[in-house]
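A single chain, nothing else alongside it, follows as structure tokens in the form predicted alone.
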Amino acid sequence: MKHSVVTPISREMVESFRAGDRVYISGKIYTARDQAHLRLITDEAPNFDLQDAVIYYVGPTPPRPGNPIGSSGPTSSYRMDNLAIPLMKRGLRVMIGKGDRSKLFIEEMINNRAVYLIATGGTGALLASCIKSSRVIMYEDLGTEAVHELIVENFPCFVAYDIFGGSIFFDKDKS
């Protein structure tokens, strides 16, 4: 099935996605990895609302001149498990980013009705053309890791885990 959607992203609307629908989003989406994740956890009062929100695991590459931001294709995703646990907990519903995901980050997931989606990994330049807008909104010092506002038209992403446990992995008996 296909979902094109406009963020932010509510539960009716991830309850509708199962494992292996396509998924275009349209609308504003934030960038975070890894230290980003490690702030965000602490910060009590971030620059932008976790409720329903979309977080894009990546690392833009600066922009050339005239485009709004580099390539930014998506990152391997489980550097992020056990530190997208506590924001699902504040309301983040959906996340994007490349690979396999841990049994306990996939139960979190369904237990806090969120969602993982990924983003075709090697495809910086096509998903980087989607993104109509950048700027740096949380963390600078981080550089490529600092927290994007990201305005996306048609942003192609396809459901990894639902919330009733459906995978587009064949091994569920990961630990």
The other form holds:
Amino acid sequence: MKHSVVTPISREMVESFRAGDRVYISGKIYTARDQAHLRLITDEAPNFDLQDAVIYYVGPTPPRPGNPIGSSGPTSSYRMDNLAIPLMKRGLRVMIGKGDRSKLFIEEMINNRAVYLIATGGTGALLASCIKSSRVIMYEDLGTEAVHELIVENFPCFVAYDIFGGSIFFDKDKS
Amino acid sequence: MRLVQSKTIVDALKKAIIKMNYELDNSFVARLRRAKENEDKDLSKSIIQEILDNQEIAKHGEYPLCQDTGIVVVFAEIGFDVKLQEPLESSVNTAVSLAYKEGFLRKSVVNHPFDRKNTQDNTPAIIHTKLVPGDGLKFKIAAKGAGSENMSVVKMLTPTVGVEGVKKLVVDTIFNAGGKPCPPIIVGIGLGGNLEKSALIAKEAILRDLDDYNPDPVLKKLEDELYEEINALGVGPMGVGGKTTCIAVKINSYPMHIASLPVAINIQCHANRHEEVIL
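Shown: the form predicted alone; wanted: the form predicted in complex with the partner chain:
Time for the whole complex; same chain goes first.
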């Protein structure tokens, strides 16, 4: 199934997602990876509303003049497994990254009615074409790891884990 | 004695570093296309198609293939009869610094395990040198991202585990890594030597020509068997399931201690960025 959604993403919207579905996201999303997560979990007043927000795990290449951003593919999500939990408890609804995640993360994701999407890793050139603007809104000293507010159009993802326990990944137990 | 100016090395390496971050080699792309045809599931096919579309866009030189433009690894072969104007390290690092700036590549190198301050120009590179006869200079270079490097392992096995023990370690490693190292991958394996030698020859293995032929019949057979077994795991492109987990398996070996069987498994993601420079 295909979903075209505009951020922020509601709980009801997430409930309609099933693992393997195509999701095209438009609107504002926020970037954060390891170091930004470390700070966000103790930051009581971040510069964006976490409620129903979308966080994209990415550290882009520098933009060429005239472009809003450089190559912008997802980084490995497992490094943010534990750090994402307190953010989901504060309303974070959608995380975009690549690769599988821990059992604990999945449990907490389901408990908090959040969802994990993947974009195809290593396709930063392709994904950059869906990013219309980019500006740093927090933690500028982190450079590529700073929190950027991106405006995206039809940013292509797949539902990796849904709130019913479904997964897009190959079945490790079956193999 | 042939004198080689630093500028000659800097210019050639800079150009190669930028190029490899924007263009995949044709033989690798051809294998990706075949892999896509070979997949049954639409999801697996569409992921490989995105990887193919991505390299078409990157080729135009505006957006690098992947945002993780890696740490630069250099294997240098220096002829005995070459006199370098400047230390090799300084020429290589100048090339890296200029390439990452002029090529709009991400600076991903930090100075210290805990301070983690960005060095701002992606230096230093990791440089391995070999002295060879003649007056030539040859560089094999790679931009190695962390996604696949973080899933790589070195393990000291006991000699009696034999071929089956090695196979089990390799297959388990790839299975456990799942989609994290960005499959379809190239699996480079170093068998023998000692701790660091096994890792070094594993890295050399991922830089081997995809179409080369292992001259050691035992290793050739092991490469073929591992290729089949890894693809039978069903990990698939980006871990979503499918027939293509690896594009190639390459094994290098080296003599070792009677009591050791070191095995290094170095994984290369599908953003397989490498170049060769001969001066």
